[in-house]
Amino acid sequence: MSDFPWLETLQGAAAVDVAARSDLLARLAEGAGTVACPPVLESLLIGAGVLHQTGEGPVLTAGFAQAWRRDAAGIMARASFIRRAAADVATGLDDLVSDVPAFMAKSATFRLFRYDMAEGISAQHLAATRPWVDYVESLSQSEIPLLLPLIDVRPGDRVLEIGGNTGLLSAALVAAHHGVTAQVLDLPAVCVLGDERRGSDTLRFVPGDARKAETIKGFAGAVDVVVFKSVLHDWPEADAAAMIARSAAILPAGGRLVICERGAFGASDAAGKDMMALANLVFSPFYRDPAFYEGLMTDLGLRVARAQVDCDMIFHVTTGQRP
């Protein structure tokens, strides 16, 4: 997590979250004169590389100030998520390893991902959706440079990204390949936020529910590549298999279905030294061996290839091409 060194310890992440929620970081970033900071919080932020002390009071370090200007929302989203994950693991590990539904029912992490609140577009719906959208977007900022070279998109392709959040990956694909256009299918509130951030003539957001058979079928004849990134692990095997089958069915000859997912959580992932290991732990029961996706694609008659890259876990990019 080298892009976020101040979040590499729990105390650092918690301190950043507290300082962000109180507007302390925003006021320091704006140069709002002398800003009072509680002594313990100041010590934690200095230890995390966020602040340094001057004769006139604490100021942001150059590195953190630059990162805050670039991606304040991402820093806040990650810090907040790490606190939630840490609390869930500390109090709920017994259930996580033995009774996943009970863990989810008590988990602050899973209360964050209110997909039901993303089905509307009122101010209340958008406010409930924005925190987890910001967290997913922050993860994508780190993941996409590593994944992009492994995704088989060619000049002129029409891309459909299912569950594409705010379209960060689709925008990167459009920028990387001449003549590519993309559509992001996601829940209504997510599409509103995505359209605000990067909607364009070459990147459209289409609200809908990919679990409904007619939704994906509606794109038949209009796509060359279907992409899922960090989506299918959210759903039971039967739902994931159905979405994969419907996506394969709309591909033309030579069309590709691309699935980007973390692999099954293992000992090396659990041994991670930074806070992303903790954040990933709460989702550990849902990450799958990529052979699951490869087998489904093969059974659908697609020619399958797989590549991988090391991010905070091993990401597998499994591609099925229609003959």
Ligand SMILES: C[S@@+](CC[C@H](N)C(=O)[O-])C[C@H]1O[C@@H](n2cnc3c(N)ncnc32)[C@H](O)[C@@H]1O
Second form
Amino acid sequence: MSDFPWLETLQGAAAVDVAARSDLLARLAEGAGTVACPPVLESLLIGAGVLHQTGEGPVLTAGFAQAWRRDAAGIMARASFIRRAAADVATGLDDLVSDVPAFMAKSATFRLFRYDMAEGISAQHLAATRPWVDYVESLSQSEIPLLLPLIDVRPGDRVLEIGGNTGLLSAALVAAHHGVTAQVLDLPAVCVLGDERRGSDTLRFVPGDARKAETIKGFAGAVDVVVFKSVLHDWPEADAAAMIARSAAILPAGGRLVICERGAFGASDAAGKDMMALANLVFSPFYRDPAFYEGLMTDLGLRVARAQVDCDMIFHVTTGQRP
Ligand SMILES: C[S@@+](CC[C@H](N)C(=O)[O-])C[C@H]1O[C@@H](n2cnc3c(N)ncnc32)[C@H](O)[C@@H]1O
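Now that we've seen the form predicted alone, could you pull up the form predicted together with this ligand?
What follows is the entire complex, opening with the chain shown before.
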């Protein structure tokens, strides 16, 4: 069963989003006496397994209450994203399959990812950045336990994670291997949130723009492993290739460049019956065959190995080691 069974139908995800936005779920979680709930919303939430009816009115089911206490931000971020993605697919599939820029211009999901608003650190910048950071964090929470064993980090390594968001993967690498330290390079607002959530002596956040040639070069001599997870598909081939070449250039002998990415969206992904199939579909034009990354690393003189694991799609972990 999925970790988010309440979000397995569109009506369930939409109802969770509506109930979360109106604070209904927070008030129910606090045990705030009788909470008024519109009858149709109540039916949807009961149907999704979020509520059950008692003599005194609706209350949260034990499973949902426990999950909400553990990760309300993740539940809200996923419910909201599924709703946006479903709307985009319903109204925009024509463009998605034939005119991606037109799809993106109209899409509610791409409006969420305002990287321009992550370039400052005012309260307004942080407020615009938090919702998509929470979504990305929630996906990473599920992906990292599966990816971690495939990432070649060794005791004492100094890791640079480019586009590492709020540092979940880097924190997991630091925890999993003795003496490892990590630096996360990301946009300024993302680094502020990351530092608040899990900054430490062994996990540092460095604000910067990875696309600028001098940014990656600035880490030369301080890095044994460079990791990109779910970052490079965001960029056109030329930008991705430039970031890969600059990362390879700062590796010492024996150093590794690790790229974790979903593979090209295919029929088995399209056949997915849960809402993550819709959430991934909006990004489908950008996912690449891992041969693209493998070819670039090989041309740069790295010794390349590849592994894969099934998360909500197949993730490929492509590792290039400098001889
Ligand atoms: C799709 S998210 C993936 C985040 C994280 N690696 C994960 O898998 O959960 C892409 C990340 O790249 C970051 N990013 C985008 N443009 C960037 C840039 N020019 N320089 C540095 N980071 C950037 C975003 O802020 C975001 O954290």
